[in-house]
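Taking the form predicted alone, here's one chain by itself in structure tokens.
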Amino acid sequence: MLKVNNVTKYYGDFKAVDNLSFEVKKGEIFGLLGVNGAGKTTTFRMIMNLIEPTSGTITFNGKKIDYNLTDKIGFLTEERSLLTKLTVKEQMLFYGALKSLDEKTILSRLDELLTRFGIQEYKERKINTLSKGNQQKVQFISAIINEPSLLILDEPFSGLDPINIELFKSVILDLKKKGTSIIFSSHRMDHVEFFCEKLLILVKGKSVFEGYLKDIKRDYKIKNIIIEGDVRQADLKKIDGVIKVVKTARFYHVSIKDESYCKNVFEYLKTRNNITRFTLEEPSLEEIFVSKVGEAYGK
């Protein structure tokens, strides 16, 4: 288990992290979530111990983090970290030794990664050669071909189609089975509900809103009612309790205050002909990221 306690990083003057605690448990995946600038780069940092917090500690199954537990890490960043004029052989063998892999096992692992990724064909080829979807791959790769027991994900599906994004889901899924701990960050709500069974959001380098995705989401009040049919806008905003109405091709999607607010849409459309879709949903996270955000910086 990952524990962070009480952590404060400054550069200099500059709090670039303060006060953060939060604890990531074996086979779980956690999301850290923040806009740029909120310290996750700085919090990824002290967990690789790349940087020494100013005070507070990080422990990995009980111990401080040190070169000896770093080697059970994995790390892909959101920066592309490839030396782009190896070839991917070369490449995983220096990530590998890196990691204290022999050479046996790292060119084992190797091809048994390529094959999943179905980039066999590039092994021998240089990384600067490559699409940056296979680049991304290639990073993946140099990330967990240790085998992580803590793996850190910043962005993984940057430059990835569609295909490519669901194949990293199903190895990320893999991992998990396998006991290891993720920290994943992104900035598509969708993927980290899609993971993410505990969370963080991170403002100035501080935690703002954490825990349980699925208690985040019960306990904000704001619920939103998706109706398709013979609706007039400028009627649904006139309804007590409703906080906006927007209008996409096919929908209305209506923002009430609480649950309790449903029945006042209910007896309108009673009034409406032709309605064929009336659903009440949970909020999504990235309206939820968005409000505690915009609450932290007084918005």
Second form
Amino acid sequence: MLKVNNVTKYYGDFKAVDNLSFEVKKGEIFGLLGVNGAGKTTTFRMIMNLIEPTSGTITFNGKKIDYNLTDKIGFLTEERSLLTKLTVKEQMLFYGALKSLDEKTILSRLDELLTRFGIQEYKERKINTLSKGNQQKVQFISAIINEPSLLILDEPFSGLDPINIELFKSVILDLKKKGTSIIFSSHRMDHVEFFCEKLLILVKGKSVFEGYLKDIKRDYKIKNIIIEGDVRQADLKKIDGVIKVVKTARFYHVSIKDESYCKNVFEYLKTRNNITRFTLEEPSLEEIFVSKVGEAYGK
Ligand code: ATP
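So the form predicted alone is up there; where is the form predicted together with ligand ATP?
Below: every chain and molecule of the assembly, starting with the one above.
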């Protein structure tokens, strides 16, 4: 289990991470979210032992993370960090050696992973001749060639098409099943919702929320009603308890103060014809994120 305990990081006088604490258990996918500059990368670098916290401690299975332990950690960084003049095989031999693996192990794992990612034919190809998506696959393979116990994924789906996103998702879920602890960071809230039961939202280096996704959704009072049919936006807006009405191609999305106002909207719909859909939905993580971050900025 990863334990980040009261960690603060200053760059000179600037506090990039402020008294941060969280835990990631074995086989758990933990979401670390925040707007640009919130302190996520700084946190990852401290976990990887690339920079030291100014104060606080970070342990993995009870031990301070040192060079031996980083052998069991994988890090997929947001920015590409490939040695693009090397071939895929050369790059993997280099990364694998950095993680204290012998050549035989690296090559057999590489064959397995290239097959899983459907890019066996690129093994001897120079990385700079591969497409963006295939480079992302190579980067992902580099991050997991050491079969990490802890894996940090920062925007793992960047540059991928929908088919390859599904492939990456299935690999990530397999790693979770095998017991890998995963920290998942992305600005795509739908991906965070897909993976993370538990998450933390960072604003200016400070946690403004930490907990289970299901709790954050339950406690967030505002709900959405989705309507398809013959209604008038102006009428919906006038209903007591309605905060906002947005019309998209097919639906009206009506936000209400809380679930108790649902009946007011329902009463109005009874006066209309041709209503083909009426559903009450939980707010999306995206809405909650925007609201939590907005609150923290005093908006
Ligand atoms: P993004 O989503 O844009 O990648 P982030 O959440 O990863 O952002 P960090 O890169 O951790 O944010 O940066 C947190 C803050 O610390 C930012 O204000 C950044 O400018 C500052 N910072 C990061 N690295 C350094 C450094 N080496 N020296 C000084 N300030 C830094």
